[in-house]
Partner chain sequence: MKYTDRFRKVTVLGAGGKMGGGILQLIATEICNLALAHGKGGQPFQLIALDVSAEALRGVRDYLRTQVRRVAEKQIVQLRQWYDDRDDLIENWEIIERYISDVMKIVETSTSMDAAKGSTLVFEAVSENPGLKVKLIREIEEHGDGKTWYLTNTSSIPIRELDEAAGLNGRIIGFHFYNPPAVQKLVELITGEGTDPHLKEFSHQLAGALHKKVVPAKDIAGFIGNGHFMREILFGAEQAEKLANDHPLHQALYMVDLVTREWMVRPMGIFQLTDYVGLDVCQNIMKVMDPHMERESLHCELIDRLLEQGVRGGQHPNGSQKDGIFSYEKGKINGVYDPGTRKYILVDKVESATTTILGSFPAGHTPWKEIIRDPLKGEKLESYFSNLRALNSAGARMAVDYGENSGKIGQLLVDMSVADSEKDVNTVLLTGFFHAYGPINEYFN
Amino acid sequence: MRRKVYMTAGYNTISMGTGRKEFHPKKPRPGLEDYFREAGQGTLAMIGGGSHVDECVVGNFMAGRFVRQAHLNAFFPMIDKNLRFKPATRVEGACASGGLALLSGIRSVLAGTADVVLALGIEVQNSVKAVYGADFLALAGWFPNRKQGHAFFFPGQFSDRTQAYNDAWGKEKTRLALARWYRNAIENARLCTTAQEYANSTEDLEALGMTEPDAKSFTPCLNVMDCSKVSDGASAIAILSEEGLHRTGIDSADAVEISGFGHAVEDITLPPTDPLELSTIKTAASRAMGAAGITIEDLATVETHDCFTIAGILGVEALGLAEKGKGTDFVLEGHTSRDGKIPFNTTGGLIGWGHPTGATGVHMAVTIWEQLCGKAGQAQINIPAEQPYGLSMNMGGDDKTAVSIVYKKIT
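That one chain, whose sequence was just given, in the form predicted on its own:
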């Protein structure tokens, strides 16, 4: 890193959708502008307002389809008059749109064009019927395959990955590990007031996760607990240089340093080279840790893109925590739980906290910032002094765009 880069002042709205007590599909709910305003103003309040901001960037996947609104970068002046006439961009990379927003801000600080960047991710998806939503979400993949693919496009694709895992390593252990991943996700979400599954009161989560998939009603190898839900929400965070920290009056103890990042893209028109591997995520994470000069032994926590439980297992293997086919053992031995060897997705991840697609990558950054700075409330885990790092892995489509970032606690 040619210049020190920091993140601070993370803010999450509620991840709204089924499971939240406030959600009713037939009653008025917050709109895109409401989530944009809440998240943006939440971060600005912590850094002294929009006058300190040099640039803005928003990550969003599909507002043009879900809520018929494009040109989202022009929403920034709405949230603070001091953002009027300041540069602002919108980036898109399917479910990795939030991660790309973070990278855009990091690169602006590295380039010296900005000392303070407001990065925001947002999505409002509970706006259309499921059949239309499935078509919109399928645009994150190679759309010509839509007609030949499963009615539930991405659940079908990750069901195919699960089938491959079952065939290679055994269905029984795989299902047990997927159920354990679901249980960990919901238990973590119960500790985060903004999580979509915060109020989930199911007693035996693992038994629910063991529900046998039904190909007639859903997919052959995944049940609905294995899937992230449709979510509305936004997350924001400030990306700063050392001058930016000084300008905003932020104490370094309230910030994390960005030690490295990785960005990789695969051919969207081709199927996975190996359904048993998230090769693009693996490449991005390896680049991020290499740039930071660390190994997995230095990590205290990880936020991985568990759009489906099988993606969580494959993410463990992509990071190198377990050999290929051994991610199930790593999870079943408790290593990814909040009191395990390396806690994953401490506020619930995509399964538990929610998956407002464009916001997810930024939510990951907010969660790690909270954990490393001791601001996670009930969801707080122990951050050992000898492991001051966190890592996020944000994925777009079926492992087609990947963003990985390494964060360091400042001591």
The other form holds:
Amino acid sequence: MRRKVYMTAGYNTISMGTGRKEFHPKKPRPGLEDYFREAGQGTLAMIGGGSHVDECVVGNFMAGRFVRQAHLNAFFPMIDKNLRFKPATRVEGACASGGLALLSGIRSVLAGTADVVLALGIEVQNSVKAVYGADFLALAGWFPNRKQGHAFFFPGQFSDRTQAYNDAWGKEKTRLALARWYRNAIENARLCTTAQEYANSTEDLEALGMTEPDAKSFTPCLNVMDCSKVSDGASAIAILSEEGLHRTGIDSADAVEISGFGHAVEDITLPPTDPLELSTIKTAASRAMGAAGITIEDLATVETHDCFTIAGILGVEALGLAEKGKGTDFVLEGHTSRDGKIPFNTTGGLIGWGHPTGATGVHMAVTIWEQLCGKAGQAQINIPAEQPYGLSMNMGGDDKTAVSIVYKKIT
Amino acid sequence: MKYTDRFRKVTVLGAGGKMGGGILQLIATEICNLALAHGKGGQPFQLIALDVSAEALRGVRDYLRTQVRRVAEKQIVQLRQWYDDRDDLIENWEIIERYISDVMKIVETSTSMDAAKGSTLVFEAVSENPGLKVKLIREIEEHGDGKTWYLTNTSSIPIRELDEAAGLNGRIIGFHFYNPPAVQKLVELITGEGTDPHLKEFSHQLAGALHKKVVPAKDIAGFIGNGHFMREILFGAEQAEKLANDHPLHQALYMVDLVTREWMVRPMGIFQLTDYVGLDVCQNIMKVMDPHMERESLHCELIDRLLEQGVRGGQHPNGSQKDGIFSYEKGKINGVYDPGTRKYILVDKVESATTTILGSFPAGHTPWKEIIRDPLKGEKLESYFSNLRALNSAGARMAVDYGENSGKIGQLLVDMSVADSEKDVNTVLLTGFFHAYGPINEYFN
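Write the structure block of the form predicted in complex with the partner chain for the protein whose form predicted on its own appears above.
What follows is the whole complex; the chain from before opens it.
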């Protein structure tokens, strides 16, 4: 990193959707503007308002179809008059849109064109039933593949990956590990008040996770517990230089340093070269750790893109914590649970916290910022002094766009 | 004739009604599914929606469109396979819209009996009037080839009677849906003495395709569902008349309904259910049943009196509840009819007296809405009813009497061989009436 970059003042709205007690599909709910305002103002309040901000960026995937709204960058002045006439950009890279928003901010700070960037991720998806939402989400794949794809498209893609994993490494253990991943996700979400699964009261989560997938009603290898949720929500965070920290008066103990990042993209028109591997994610994560000059031994926590439980397992392998086919063992041995060797997705991840697609990348950064700064409340894990790093891996489409970031606790 | 061929020309008689509309939806989607599953190029299918009211038929088209969308959304995985060859249909919404229009294309509405000519299959769902049913069937038969099969939705008229009066020689069977047909999983299947075994076999196949649970009932007026329900109305009315010796009648009606709903842990009280079905419909069903019962009189003076005063119940075309014994706001009871003043008295005004008279609920009471999906339902009901039996309040005594009587009715239906078994009686009440427990139980002994 040619210049020091920090993040601070993270804010998550509730991840709204089925599972939340206040959610009712037929009753009015907050809209895009409400989430934009809540998250943006949440972060601005912690950094002294919009007058301190040089530039804004919003990551969003598909508001154009979900709520028939494009041009989201022009919403920033709505939340704070001091943002009028300041530069603002909207970025899109499917479910990695949030990660791209973070990178856009980091690059501006690195370039020296901004000292304080407000980065926001947002998505509102409960505006339509899941069966129609699937049409919109499928646009993260190559459209000519849509016709032959599954009705819910991405569950179909990742069911295919699960099938490959089952065939290569055995179905029984894979299912056990997916069920364990589900259990960890929900147990972590129960510790975070904004999580969609916060109020989940199922006693035997693993038994539920073991539910046999049904190809007739859903997909051959994944059940609905294996899938992230349909969510509305937004997350925001500030990205700053040293000068920015000074300007906003943020104590360095309330900030994390960005030690490195990796960004990789693969050809959307091609099927995965190896269904048993998230190659793009692997490339991005390895670049991020390389840039930060660290190894997996230095990591205290990871936020991985578990849009499906199988993606969680493949994420563990992509990071090099386990060999190919051994990610299941790593999870079943408890290493990724909150009291394990390396806690993953400590507030539930996409399965437990929720997956407002365009917001997810930013939500990951907020969660790691909270953990490294001791602000995670009930969900707080121990950050050992010799492992002051956290890492996020945000994925767009079926491993087509990948953003990985390494965060360091400031000591 | 193969199963699929039976659907070449289907008529739903009374398609504008609430039962007919639901049956129309089920059959329209079943036909469309058959057409899609068996590929193109076959003979086209025809579905005639017949009703005397053109307005009702227009309403039913709107209803159908909404309902078919729900069906399509649920079976999207299947639909994508069926429309696999259609390159122009890519996204789910495109496929769903196509399916809706394919189903709607099958349905032709008509107010003329001529449209039913040459039907291979007829679903009869007109009002519960034997004369009318026979007349309509005969009209179709006049132009027919003598091979048409009839599935009647009668809930009370013996099939044998319809068969003989219309001269069908066994080409009719009782296929009794519960309201609303698209949602309710139960079908009472009533085989008349001479019903063609092939028709019976076909009916089972159809019920399977529609994901219905079949309970066979003997061909005795009222069958299982109404056999139980009508006798419960009589017992409830009797309880109310008794209470009316000491309290105003509207108060008594309210109390019996409350006991039969809340204390009995049922979805509706007996008089709310009467409103739901319609007092006129109930009166009609009793009239049909009464002549067939040797040792009982199925006749309810209370209902006659209320009907004379214009109290009818039933539903508006949009499915909302009409005022009857109770007045309703957004489907909830807000007043009770006072035959003395011919006005509705607000529930708030009778509630406090009700609690004083009936006493408070026994310990362990769980509302029906919660108990129905409680995994510990059995144990909870067991303990609740044991507390209920131990109480000596007026409410508890009424509930125990009502529960005992409900069990006796169930037993009577088995003794009369209307139902094959106690289990079948319970299945009808559990599935067709959404009860949390069957009438034949140990709770009230």
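Residues that one form lacks are left out of the comparison. Only a predicted model underlies this, so the values are computations on that prediction, with no experimental measurement involved. Throughout, rigid core stands for the largest set of C-alpha atoms superposing within 1.5 Å between the two forms. Positions refer to the first chain, counted from 1.
Taking only residues common to both forms and fitting on the rigid core, the CA shifts of 2 Å or more between these two forms cluster into a single run of 3 or more residues at 129-131.
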